[in-house]
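In the form predicted on its own, a lone chain appears below as structure tokens.
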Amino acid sequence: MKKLMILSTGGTIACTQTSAGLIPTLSAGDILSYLPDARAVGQIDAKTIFNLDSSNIQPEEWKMIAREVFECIDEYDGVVILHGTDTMAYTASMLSFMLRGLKKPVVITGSQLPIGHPQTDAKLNLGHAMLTALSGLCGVFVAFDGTIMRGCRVAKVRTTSQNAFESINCPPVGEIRDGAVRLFAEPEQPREEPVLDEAIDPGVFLLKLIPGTRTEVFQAIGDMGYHGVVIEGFGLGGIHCLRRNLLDGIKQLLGAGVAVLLTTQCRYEASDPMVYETGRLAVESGILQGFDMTSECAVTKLMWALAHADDLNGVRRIMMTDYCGEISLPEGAGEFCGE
């Protein structure tokens, strides 16, 4: 017989209405109480970690779902987390590195309207969770609204619609569609033995850049403690260096032993800023570059790699190498690390 385990941390899928708004208040066993004939797929067991809008779910909440994976999936053909939206993003990303080496699948869902709402797409979001975490993955996955994704390349790109999540620079790993997975490809057998790694660093800031962002912010950032920065350019990865010339921010930050990474606010495509002379000096200055990896990926890696690198060569070489799929890198990137 499947066994499963269902995690729950809170989120809109665990909410019910109160006189201050929304907040989460149901159990695991609560919300599985909704799914009647979810026990046809097996043995399912179903626990509580912490009820939290994940608005409130930062690096410490991390660690406790990480090790409560890891405690657990030993004994299970694999583990859902059900999780709010709004941060689900960071924490599947987050996940990916501190829970490498899954032979099983951990899949994370949740939903945009509470369980217990009529139009709620939470009872199908959870059927298709389960589906997928008895579906032969291995590794962290997203699966919402029928489609499965790997957890370091998802973002959430809509605030209410029910596809609010979608695969960024990377196809989905599949669909689920009329009670059945449909997987695009075989799944990656991992060469490591999976390991518990909790080790992260959370003094990472995260930048957006608009015209006429002041260089001032960068030594706002040193004095506050940051030990990493992720910028958002413009683009490709443009950053001004006129009037405001942002380089010397950079510089003084690289200077003291800050990492900073360089990506962009787009959305979709790889960030490339080697190919103006904007993004060509900050390179040169020895920023790190973020290709084609999502914020939400760059901010937790970078947080990961503080946390397993002595020096600011060791933080390159982890970020310039791929360990779940996060990042796509261009022929020659060698050069990046040093190489």
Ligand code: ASP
Contents of the next structure:
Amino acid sequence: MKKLMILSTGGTIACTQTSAGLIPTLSAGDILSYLPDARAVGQIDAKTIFNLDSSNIQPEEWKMIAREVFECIDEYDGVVILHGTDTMAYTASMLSFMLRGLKKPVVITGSQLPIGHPQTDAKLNLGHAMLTALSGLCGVFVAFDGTIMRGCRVAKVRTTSQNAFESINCPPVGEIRDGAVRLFAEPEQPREEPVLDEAIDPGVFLLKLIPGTRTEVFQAIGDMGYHGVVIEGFGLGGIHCLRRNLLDGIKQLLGAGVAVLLTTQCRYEASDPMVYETGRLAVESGILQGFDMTSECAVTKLMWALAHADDLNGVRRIMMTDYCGEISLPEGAGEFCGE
Ligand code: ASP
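Now show the form predicted in complex with the ligand, given that the preceding structure was the form predicted on its own.
Time for the whole complex; same chain goes first.
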């Protein structure tokens, strides 16, 4: 008999209406009771890890979730995590680095409307996630609105529509239609053994540039003790150097050993700061590049890299390695690692 574990962490799927607004109050067991036929797929166990709006999920909670998954996964064919949609992309990405070498699926889902709402998408998403968790995939995935996506590639792109998530710069790995999972390729078997690797440095700042961002912002970030900064530059990765020369601030941070990574504020397609002078100067200063990683992935991977490297070269090497399909490295990318 197949065995599934449902771990709940809160989010809209667990919400009920209160005088203070929507608050997650339902337990994993309560949520499961809305799907009376679910047990037809096999034995299902349910556990509430905590009950939080995902805006309150932070690095401490990522570690709790990773531990819960790792502790139970040997006993089950797959694990489903119920999670708020607002920060699901960050959690999915971070779990992809914390839980590597998984030989089974960990499938994260949630909903745009509470499970008790007449028009809810929760029952469909939970049912789909359960099927995906029995699909033989290996690693961390998000199943939402009938689409199965790599956890390290998802982004929430819509605030209210049911198709809230997209797989960015990477096709989905499968879909669920008429109650059946269709994978678009054979599941990749990981070469390494399953590992719980929860060492992260949460000291990462995400900075979205606007025309006129002042150079002093980098000084302030350094003074606050951050160890890493992800900069969302313009278009392919441009930063301004006229009047307010951001390069000065970036060089100062790099000189102080802070990892600075340049990516794009465009949702789709890769950054390539080497195309224009406004980006090339940054690359020449030693800035790291995000290529086609999402910002959610870039910040979580940088947190993870900072805890696994002794110096900036080590961080660069990690950021330039593809661990779970999170990055497409252009040809010759090794030269940015000094290789
Ligand atoms: N605020 C909710 C959360 O992220 C939104 C949702 O789950 O859809 O927890």
